[in-house]
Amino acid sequence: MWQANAITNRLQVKWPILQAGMAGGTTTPELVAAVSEAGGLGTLGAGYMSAGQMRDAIRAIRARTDKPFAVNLFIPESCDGSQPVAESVSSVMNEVRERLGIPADPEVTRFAEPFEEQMAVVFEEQVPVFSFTFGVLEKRWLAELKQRGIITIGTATTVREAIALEASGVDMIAAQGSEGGGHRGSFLPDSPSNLIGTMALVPQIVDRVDIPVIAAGGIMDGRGIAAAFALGAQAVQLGTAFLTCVESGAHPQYKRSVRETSDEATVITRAFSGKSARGIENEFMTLLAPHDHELPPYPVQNALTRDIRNAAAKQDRTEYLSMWAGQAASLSREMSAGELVASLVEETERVCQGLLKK
C-alpha cells in the first residue's frame, strides 16, 4: 500500500505527503499546522527568517497542532558583498526602483541570516524534522541533529548529489526534478546540465542510494503521486500545489497568477536572487535576462532585490514580484490545506485502484 512505508513510519505521519518549505512568507504557521493536522508533514520555510522569527513561527505552529512538522533552512554560501555591482545590472534595477517610487542604490548591510543562530533555534525548539537545501550539512550539525533524534532530509537534483547526501549521513533525500518551482537545490555544481526531470531523476536516485527517496517537482495531484510511487519514491513533496491554499501567505496577486498560468509560462532565472529558480516569467526577469552573466551571486543579488520585491508586493505590481511556481502550476486549486491533502489522498487511491483493475 502506498500510504504506509519507511517514511510514514519514521516521520510518524498518516500520509506520505510533504508540503515543501517555501521561504519568503508563504509557509505560514497556519499552513504548516493545517497540513500536519491533515496527516501530512507541514514544513516551515525559514531560510530568510531571523532566529527570533523562527522561534515565534515554530511556537505558533505548536499552538495549532501537536503533530510532527519540519523546518527548512538553506546551507550557507560564502559571498563577498563588497564587490561592486556591474553598472548594467545596477542601471536596470534602479530603473525599476524609479518606476516603483523607491530610492536608488539602497544600502544593504546583511546578505543572509546567521546560520549558527538559525540552527540554535532548531536545537532549542527540538523540531521533529529538519530539511535543507543548497548543499551538505557540516558534520557537527548533522551529529547534533542525530544526537537529539531530529530527522534530516537533504535535497538533491542529480544522482551525484544524492550519493553525497547519503554519504554525509542524512535520513532521507528529496529528489528535486527540474519541473519544480522555486530555487534549484543544486550544489555539485549548479549548472544547466542538472536540469533533470522528476520522472528521470527519481528512479535513478532510488537505484543508487539505500535511504528513502521523496519525489519533488511537478507533482500536483493524485496522478503525480501515483506516478512517483511507481518510480520508487516512498513519499512526495509538493510546493506549488500548496501556494494557492487559503492558509498560504503568498501575495493575493501571486496566487492569482499561479492559478491563471500555463505550462509554458515558467522559466528558470537568476534575476531575483542570483541563484537558478523557476518562476512565472515577468518583466523583471526579461529586463535582467541580457545581463545574467553579470549578476552578483546568491545571496548578494537576493539581498539587493529585496527592496524591489517588497515594494512590488505593496503596490500589487506582479511584473516586479518573484512568483516561484512549477511547470504544472495550472493544476493548482483554491481550497484549504486540509481539503487539499484529503483530495490528494482520494485521488491517489482512485488512480492506484484503477491501475490494479487494468
Contents of the next structure:
2 protein chains.
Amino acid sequence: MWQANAITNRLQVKWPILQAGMAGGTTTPELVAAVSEAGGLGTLGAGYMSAGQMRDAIRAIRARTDKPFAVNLFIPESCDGSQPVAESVSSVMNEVRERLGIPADPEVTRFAEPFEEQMAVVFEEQVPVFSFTFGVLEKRWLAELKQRGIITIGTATTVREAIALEASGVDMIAAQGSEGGGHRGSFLPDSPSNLIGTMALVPQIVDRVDIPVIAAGGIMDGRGIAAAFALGAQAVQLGTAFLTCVESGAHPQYKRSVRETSDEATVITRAFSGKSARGIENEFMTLLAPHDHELPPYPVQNALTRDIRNAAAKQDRTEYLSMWAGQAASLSREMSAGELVASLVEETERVCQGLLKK
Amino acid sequence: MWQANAITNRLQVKWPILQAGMAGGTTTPELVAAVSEAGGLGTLGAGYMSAGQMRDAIRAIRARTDKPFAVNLFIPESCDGSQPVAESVSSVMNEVRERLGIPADPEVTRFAEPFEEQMAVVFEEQVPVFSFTFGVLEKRWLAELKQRGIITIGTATTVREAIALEASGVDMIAAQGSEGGGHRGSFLPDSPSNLIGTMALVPQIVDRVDIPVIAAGGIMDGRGIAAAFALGAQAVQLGTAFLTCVESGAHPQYKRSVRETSDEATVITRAFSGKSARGIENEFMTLLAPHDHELPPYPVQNALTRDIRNAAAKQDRTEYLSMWAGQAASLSREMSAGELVASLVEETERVCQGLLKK
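With the form predicted on its own done, generate the form predicted together with a further copy of the same chain in the same format.
First the chain shown before, then all remaining chains and molecules of the complex.
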C-alpha cells in the first residue's frame, strides 16, 4: 500500500511525502512546519545558513509544530578562494553588477558557512531527520547522528552514488532524477553522463540497495507520486511543487515565473554557484554559458554571485535571479502547503484506484 | 483500468504495450510478429529501408501473424549532400576507416530512402498502424492514411511538439522522454532544452492534448509500465527492453553491451547520424564529440557513417557501432518477445495491485 511503509514508520509521519530542502530562503519555518503539520515531512534547506540562523529557524519550526521535520545541509568541499577568477567571468559579472548599480569586484571573505558549526546545531537542537547532498557523510558525523537517533537521508543521482551512500550507513536514499529543480546532489565523477531521468533512476537504485528509496525529480502531483511508488520508491520528495506555496519564501516574481513556465524552459547551469543546478533559463545563465569551463568551483562562485542575487531580488530583476525549478514546474499551484499535502494524498489515492478500476 | 482503454480499443490489441520502431535491423519480422502475436503491438523500424525491403519485411510479418502491427518511418528533411564535409570530421572518420581496413572517403550517392516510395508501400500493403518521428506529416499523407483507416502515431519530445502533432490530426502521440534510447523524435527548435524526462513530460502532455498519449523513455518492466499509466498515459512504448529479445536483429555484441551496461553509460550524440540519439558511449562518439558543431546534418552524416557501421558490425568492433540504448538498459533481459510481453503484463498487474494492498 502506497500510504504506509518502512519510511512512514521510521519517520513517524502520516504520509510518505517530503518537502525538499531548498536552500536560499525558500523553506521558511512557516513552510516546513505547515508541511509537517499536514502529515508530510517538511525540510529546512539550511545549506547557506549560519549556525545562528539555523538555530533560530529550527526553533521557529518547533514553535509551530511538534511533528517531525528535517534539516538539509551540503557536504563541504575544500575551497581555495584565493585563486584568481578568470578575467572573462569577472568581466561578465561586473557588467551585470553595473546594470544592477552595485559595486564591481566586491570583497568576499566567507565562502561557505562552517559545516562543523552547522552540525553542532543539528545535534544541539536534536533535529529529528538530517538529509544532505553533494557527498557521503564522514564516519564521525554519521556515528554521532546514529547515537542520537537522528534519521539520515543521503542524496544519489546515480546507482553508484546510491551504493556508496548505503555502504556509508545512511538510513534512506533520496534518488534525484534529472528532471529535478535546483542543485543536483551528484558527487561521484567519471561517467559518460549522470543526468538520469527519474523513470530510469528509481527502479535501478531500488534493485541495487536494501535501504528505502525516496523518489525525487519531476514529481508535482498525485500522478507523479503514484508513478514513483510504482517504480519501487517508498516515499517522494517534492521541491518545485512546494516552492509556489503561500508559505514559501521564494521571491514573488520567482514564484510567478515558476507557475508560468514551460517544460522546455529549464536548463542545468553552473553559473550561479559553480555546481550544476536546474533552473529557468535567464540572462545571467546565458551570459555565463560560454565561460562555463572557466567558472570557479563551488562554493567560490556561489559566494561571488551572492551580491548579484541579493540585488536582483531587491530590484525584482528576475533576469539575474537563480530561479531553480524542475522540468514539470508548469504543474505547480498556488495554495497553502497544508492544502497541497491534502491534495497530493487525495490525488495519489485516486490515481492508484484508477489503475485497477474497471 | 490500465489494461483496457481508448488505445487498446483503437489499435485492437490485447495489451497497451508497443514495441518501438528501432531502425537499422533490430526490428526483424520475427520480433515484430512475436510482439503482436503476444497481444502487444510490434513495430517495423523502416526508416532506413528501401521500398522493396519494406514490402518484404511487411509480408514476412504477415506470414507470421494476423494481428495488427505498425510501421515506423522518418519524416524526411531537405538534404544537400554536395556540401563539403569539414576536414576535422572526415579526418576522424578516415582514421576509423583505416583501423577497420576499409577505403577512405567512400562515394555516397544515396543519402536517404525516398519517402514517397516508402509511403507507397505503407498504402499498398495497407499497414494497420503508421508511426513516425522527426516531424509532422504533410496534410496529403495524413489525409490518405485516414481515408484508408490507417491509425497514425506521431512522436513528441515536448509539450509544443505534442500540440503541433494533435493540431496536424494524428490519432495518438508517443511522448518520448529523455531517458529513451535511440534517435530523439524532436523536430521543433528554439528552446532552452528539449531533453525532458518521462516523469515530467507525460503528465504535462496529457494535460495539454485531448488525444491518447503513449509513454516512452526509460520504461523496462512492469514498474515502469504502471508508472506510465499513473502519469496519465494510455499505453507504453518500449525499445531497449525488446532490443535484447532473442528475435531482435541487433548485433550479439550490442545486445551483450546493453545487458551489461549501467545507468551512467549512455550519452546523447549526433556522431552517427547527424541527429541526436542516445546510446552507450563508445570510441566513435568520443572521437567525434569535439567536432559536434561541424558534423553534417542528418541524413548526410548518417549516410557517411554507413560503411563504418557495417564494417564494425562484421568485425565485432563495438567501439565503432551505434549501440542505441536507454538509461534503464541495465534492466534488460534475454528472453523471447512473447515471454517478455507476458512478463510485462504480469508485473504491471502485480505493481498496480501492490499500490493498494494493505
